[in-house]
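Just the one chain here, the form predicted on its own, laid out as structure tokens.
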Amino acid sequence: MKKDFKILSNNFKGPLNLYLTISSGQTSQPAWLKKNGYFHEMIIVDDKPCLIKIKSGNLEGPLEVITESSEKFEIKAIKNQINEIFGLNDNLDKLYEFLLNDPKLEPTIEFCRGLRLFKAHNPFECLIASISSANNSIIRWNRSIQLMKEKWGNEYQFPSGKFYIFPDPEKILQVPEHEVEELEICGGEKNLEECVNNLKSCGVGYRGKYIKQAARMVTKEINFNEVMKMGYGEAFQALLQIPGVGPKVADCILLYGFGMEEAFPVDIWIKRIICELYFNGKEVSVPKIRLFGIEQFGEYAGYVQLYLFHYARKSGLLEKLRPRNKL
């Protein structure tokens, strides 16, 4: 079943630059895969596999969506989810109007015109996604997520070409963790550079143990339905008890995962920003950078970090806020 249609610029507030949304590495998932001019991914529409094809020939829309399925939906599903992953609900006009009253911040907007927070549709996937982005590449930590999708998530086919689904936690904990593990799983009938089938083998490092740690505290302690609908608070402290969640990486599951826009991870680089732009570059804490987040941005926090980042990159502050080696 194939279906086409359009969402036009009126049903969202403010410009969309659906690239840059895709492409800013927020950790809610990795990029969706480009071809023919379209952005693809499957998602999950009422309990059942949707291929989405999209995409929008300026800042003003509208998005041109094609969807291929063997089951049938309401229109209305599909486009609530799109509404829903790309922030497309999101008042963009009203986060420039505070952005404009700030000198600081003013200068993002230039860079970041059109740029949406790019929510999770699978909030485990995002939790792995996020442990796995700690200390790593945009690029090594898309790629372990997708192999980890290939590897041990189920297979739709389309007639578009095949995809797959992120595993759930359940299947996550029947993975080795490394190839040792998985040698000994198999007893011995292969030789250890045959062992790939684990998640080390995904290029995750010593994040695997964490991944597997989340799977069983998200299948045994804690409910994800249950966090989503508690306050921010509350659910940051929530994520703190999973291993290999600390504060940014519980913060980036909230932002991207959950959509609580209050969110602001806080990592290397966002607190040398915040140090250079609000303390004349004077050191402070990264506990202290996600409290004066939190309370100076309010609602926008979320926005203000995700612009942040991307101007910085793109306007050479990044550069000039890496350390130089002395000589």
Given for the second form:
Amino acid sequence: MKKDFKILSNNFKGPLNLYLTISSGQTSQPAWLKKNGYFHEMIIVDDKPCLIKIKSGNLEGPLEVITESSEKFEIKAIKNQINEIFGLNDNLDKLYEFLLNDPKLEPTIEFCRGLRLFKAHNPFECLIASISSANNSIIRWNRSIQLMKEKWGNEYQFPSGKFYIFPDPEKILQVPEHEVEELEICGGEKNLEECVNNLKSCGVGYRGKYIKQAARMVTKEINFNEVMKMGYGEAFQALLQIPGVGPKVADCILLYGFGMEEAFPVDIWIKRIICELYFNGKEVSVPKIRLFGIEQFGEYAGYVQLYLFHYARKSGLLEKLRPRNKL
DNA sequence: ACCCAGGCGTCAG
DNA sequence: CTGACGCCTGGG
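Starting from the form predicted on its own above, please write out the structure of the form predicted in complex with the DNA.
And the full complex, kicking off with our chain again.
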């Protein structure tokens, strides 16, 4: 069953650059598949799989959405999810007012106009993606997540192609961590090279152990629904209990997975950028940068982090801050 | 063509 | 605080 509709720009505040939002490498989910001018992804609406195809002509134009599914849906429910995922509930006009008041942030606007937080559509996938992103590159963790979906996620066929749901925690718990464990389980039926049905085979390296432990915690000690109801500070502490989750990853999960926009994830690049812009290039520790961001940027901290990074990348500041380019 | 040092965030020591 | 962790990248 196909359905199409538009989301007009008077339904959200400020510009929207869909391409930038999906493609800027935000840590919560891999970029959506681009085919025939539409971004594609399968999401769960009312517990049922629904393929979303989405595009927008320009910054001011409407979002065009086509859905494919064998199930019936309320359009309203699909719209609500799309609004969540692409940050359409965020008021960018107000954000830009805030950025304009800070000379260090004002230049980010022209580089990032219409860029929004690309929120996760699946909190558990966001957790595993964020753990996988630690000490890793964007393409590598994107590939890992895609492999996990193809190996262990339920497959659904739509007119526009095959899509997979990210496997649930119970499924991840059944998966062997590495080749050796897989070999033991099959009892010598295969040789080591044939063991490609384990976490390590997805290119996650030593993170396989964390991923399994995290999946176990989510089924036992940690209830995401409860974390979601906590205030930011308490939720941050709760997530730190999960193996593989440090301050940076916890903030990514809170920001992208739970929509807490006062989170300020600090990676090495944000640290360098903040030190350069706000501390005259003086070395300041990551935890201090995080507290500085939370204090200084408040409810806009998540957006400031996104805008500073993209701005630095596009303006050449990032290259300048690369250690070997510093003379 | 090939190799190997560098870099990413978290954990354990 | 420092080093180890796995893997890809990119400079030599």
